[in-house]
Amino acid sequence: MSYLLTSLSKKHEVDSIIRDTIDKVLVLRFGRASDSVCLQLDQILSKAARDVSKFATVALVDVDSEDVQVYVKYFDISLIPSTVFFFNAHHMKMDSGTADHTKWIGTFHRKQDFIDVVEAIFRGAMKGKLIVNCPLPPERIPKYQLLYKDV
């Protein structure tokens, strides 16, 4: 399903699409094409794309791309897939009771949760937050420990 996403594997690409997507709910996801949670993801994101496009532009960033390296460190990829969320070219920031807060790691459990997490974040930027509460109960958040190397 992913072939109905745009892709993007170039730095300039990410860029212009976070600098050009105005007054929408930009979507990130980072992963592998070749990832069966990543393909999960896809199909629920490629199912909603339709129906958030008022508001919303769903694009996907291939973490094994050299030229993307840059964005994977600075959003620290470490966990696939992970989806980073902008409006205005600035980065939206979720809180879902989970230790990060800069980006949703894991698959939605059904495309509806993925429409309210994205009209939540659509929602708050209206509004001039950066920062929104995760719509989701907390039984249908991923859940996942953080390992911090070298500390």
Given for the second form:
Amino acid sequence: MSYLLTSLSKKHEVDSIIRDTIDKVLVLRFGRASDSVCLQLDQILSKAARDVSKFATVALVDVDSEDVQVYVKYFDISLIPSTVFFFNAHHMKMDSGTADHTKWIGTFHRKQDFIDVVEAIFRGAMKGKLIVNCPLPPERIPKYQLLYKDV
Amino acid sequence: MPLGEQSESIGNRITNPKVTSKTSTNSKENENTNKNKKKKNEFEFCKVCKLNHNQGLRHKYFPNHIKSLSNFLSRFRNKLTDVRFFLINPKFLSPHLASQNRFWCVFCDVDIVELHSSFACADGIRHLASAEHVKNLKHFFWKNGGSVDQLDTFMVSDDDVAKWEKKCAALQNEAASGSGGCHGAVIGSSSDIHNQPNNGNIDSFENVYSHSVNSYPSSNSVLPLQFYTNENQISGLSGVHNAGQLGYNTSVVPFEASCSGETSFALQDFAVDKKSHFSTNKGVLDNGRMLSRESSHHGLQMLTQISSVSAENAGGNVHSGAPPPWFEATEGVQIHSIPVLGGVASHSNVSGKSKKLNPKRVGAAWAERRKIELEREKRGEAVRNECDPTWLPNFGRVWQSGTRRESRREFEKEKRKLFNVETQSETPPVKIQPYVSKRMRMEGGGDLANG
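Having looked at the form predicted alone, could you now put up the form predicted together with the partner chain?
To see the whole picture, the full complex is given below, headed by that same chain.
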């Protein structure tokens, strides 16, 4: 299913997609194609990609590729799949009640959840907000334990 | 006197109940009349105004509703202009455009997708002509109070459908009487990059297929298996509509790579002639009207030539540059509606999405600069400057205080530290020496001193 979405493995590819997506939300999934949770998320992303195509672009980044490790460190990605949202090359944060607002960790329960999240980000971005609230109820937000630096 | 007073009060009390009972009945009557006057309705949702109200059937007369109704209808009418165009000028529908031909019918609350049609908007036209749709349309107008003359713009009469079908048959005829490989040519000439890699294969397979089908008689006989009956293909078919053309084509490519020559023509049919396969199905399902298109392969159709209706030509057509007939029809409707609804046009301009993007949106300045850069590149003026390999997007890590830029600076610092650590580790390893304690040193020194 993920052959429908662009898959990126080089830093300059990631750079160019971030720089070239103008006035649309860019959804970057960091993960591995072999991980089961990633696959589930990819399935949802590919189904929803067309529905949100007017205001969002979806792309997958392979977290195992060496070129991309600088991004993995920059975004502090320790759990996969991690989804990072951008708008006009600015990073968008979402407060979903978890510890990490900078990215979405885990998969979505339904395709509509993903669409709602992207819509919330788009609406916030169009209003000039860099951080938005998550429209999903807490039971549909995946929980996880963040590993802190000093632990 | 107290007794007297008491008796009076008792008397009053005796009379009071009557009074109270009268008032209570009066109040009950009042309630009834009130209820009769104000029927407390349940809240319901108005699809047109997109709000909940408890005004019941009165809602359709309110001015706000009338305004939103005219907006709503004009928007849907615009969406139907495509369908109307294809009603007058039927064109072949190539599968990769099928996904663009869909629309949502607001009266029936159903999505009209072009699944089995070889002509553009065929399903849409049929839907608009169907009795179910007309029924829903009338119900909608009753509920929301539209004027009756607008009904015609949202449906297609049976006469129109008949005319359209004749034109489709004529078109098919022309296609058939043209070169045999015209379908291949149609695909080849399309500048769709998705189809280009398949072109060579398609043409060669097509000849194979046309020969094999040639040997078969008319539509009623059994035709060879035209597609794989496994789940891959079914998912591929559904994939066309859900995932767009890209999915469709990429699902075909692995098939082509893996299959052998004998089954390849059946596969090719799946790849190329999806539309004609579906037209076969339809030939079975529909009534005699579609019989002319029944024989599956377009190259072999035994169509009856219809005489071109002279009346249509006299009025001017697309080729002569005449205005389309529905323009005159809708102009009349629009002119009629504008004076009725006053400032609807200005209201709709204000309420519609403003073309100008919010200048306060995130990254607006960056977006403007980037757009200018891209335009320059398109025009070929500015050489594409190589992306700085150390460029990173504006990202804010998890942090407690400070701005985003600070978190970025932190990251840069860490990167430099990491780099330094790496360079340091390259220096020769420290020489390991045995530990000499102070006492030993002292004793050693003391011995010397003493000795």
